[in-house]
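The chain below stands alone, shown as structure tokens; this is the form predicted alone.
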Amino acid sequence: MIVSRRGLIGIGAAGAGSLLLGGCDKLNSSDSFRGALGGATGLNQRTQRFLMGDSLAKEFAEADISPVFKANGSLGVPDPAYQAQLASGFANWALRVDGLVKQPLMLPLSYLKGLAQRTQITRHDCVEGWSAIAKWQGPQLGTVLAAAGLLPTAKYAVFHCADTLEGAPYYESVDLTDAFHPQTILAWAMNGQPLGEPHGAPIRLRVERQLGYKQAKYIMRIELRDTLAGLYRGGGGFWEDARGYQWYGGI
């Protein structure tokens, strides 16, 4: 079942950039600051989708690609199982898609590469204040979810990742509006080359109208859920749980 694309993330006047000034690893942890972040999420999401509709994030030309694209967050995964897959070029790796789906799937990397591909040159904006432009390639997330067949109660796609930060599993999530946006892809290539370990091999999320912390790397599993409650600390992502970032990181 393909859910209609109903709106795109955008940004309100009190956008995430003005709220998340502390950087990916050093946001102010005060209760008042965290409360402001949480309270702004719903307003930003409603405002951005109203203003932006189904519009696309800006795409750039080859000449605009940044000479350096900073790797951020986890730079590697020390887990021996991951390292063995990395050494083999992920020949025996498969993406798990489960949860509120009609048909759970295990999808090899070769399958994802064989699907219709989208290539897009977009800008990555980090809450630390830096940006970079890169070319990404991969299948649309919506195509993968449609292959599994979503149950009517599914509302969120949760990305479980191979890496950990501060001793906690890394994860992220988006709702189905963003999941089925045409620029939301499972990227396996960056600037014409397969992703390296620092940039999230074998696949990473590109949800182009959201900030960098939403672009989950090292994706191992996509779980469809009806709620984010009861999942780790309930914030919908590692940074949302650990640092009070907004769940809806629109730009």
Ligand SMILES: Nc1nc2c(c(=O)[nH]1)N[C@H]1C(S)=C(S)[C@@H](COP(=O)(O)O)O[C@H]1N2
The other form holds:
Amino acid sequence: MIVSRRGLIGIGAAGAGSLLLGGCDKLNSSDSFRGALGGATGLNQRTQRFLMGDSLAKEFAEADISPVFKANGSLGVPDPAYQAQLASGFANWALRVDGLVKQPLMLPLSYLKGLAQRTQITRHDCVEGWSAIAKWQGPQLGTVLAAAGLLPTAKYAVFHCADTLEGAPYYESVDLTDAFHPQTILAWAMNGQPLGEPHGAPIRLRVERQLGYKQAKYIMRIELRDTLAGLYRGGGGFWEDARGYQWYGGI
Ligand SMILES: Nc1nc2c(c(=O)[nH]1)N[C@H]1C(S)=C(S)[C@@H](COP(=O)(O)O)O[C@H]1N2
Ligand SMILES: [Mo]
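Next up, the form predicted together with the ligand. The previous block was the form predicted alone.
Below: every chain and molecule of the assembly, starting with the one above.
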């Protein structure tokens, strides 16, 4: 079941404060929480290294940043609820993390900005035949997933976006190998500025070893699942469903 955008924002406004601002300080200062978090991350990273190694996508220098970075696919989200969030700087917005997790979370943008940040200058490659280099900043996805605590059955992280393309909701997914890769971040800043609407405000995925269509913009919800079957047309992403693009869009 997909939670409607309106419903999501409603939960965000009501639930975010109580769950996080109340819970988070306590969690962060608890040694056992930090221990549990480290353990969960370690387990997934060991799995990842065994499978794929921890090869990094190439990173570039400030001087390499492209003067123009084309926006592609959806250039905005006409939905009035999204527009209201955009106008308020996403002050009442919260990212929902749910599905196969121990603790579903509603994470305000301020919380994501307050986590340890990673900054990386990388090249985005779109299958339509263009590339551009930008600097991205945000928390690692692994940090956010560890805060929710994955259930043992979780295999995929699915990103539900606010926009629709060709009448269908945009979504994407990665496996836990890429979810816990150090360069996989929930970017809220691009070239030192908060993400604008064309590039996916308030947050977009950067999963740097894969192609442009995997870099989901306008992420509202991250759902942990054991299978991609039964979700939309089962391809694990909008373009995978619509055009048969490879689910693993490796570069
Ligand atoms: N939500 C959402 N994410 C998306 C898309 C989209 O249309 N909607 N387009 C994808 C494609 S094909 C590309 S190349 C990049 C474009 O990102 P940009 O607009 O920042 O250049 O976003 C990807 N993520
Ligand atoms: Mo693309």
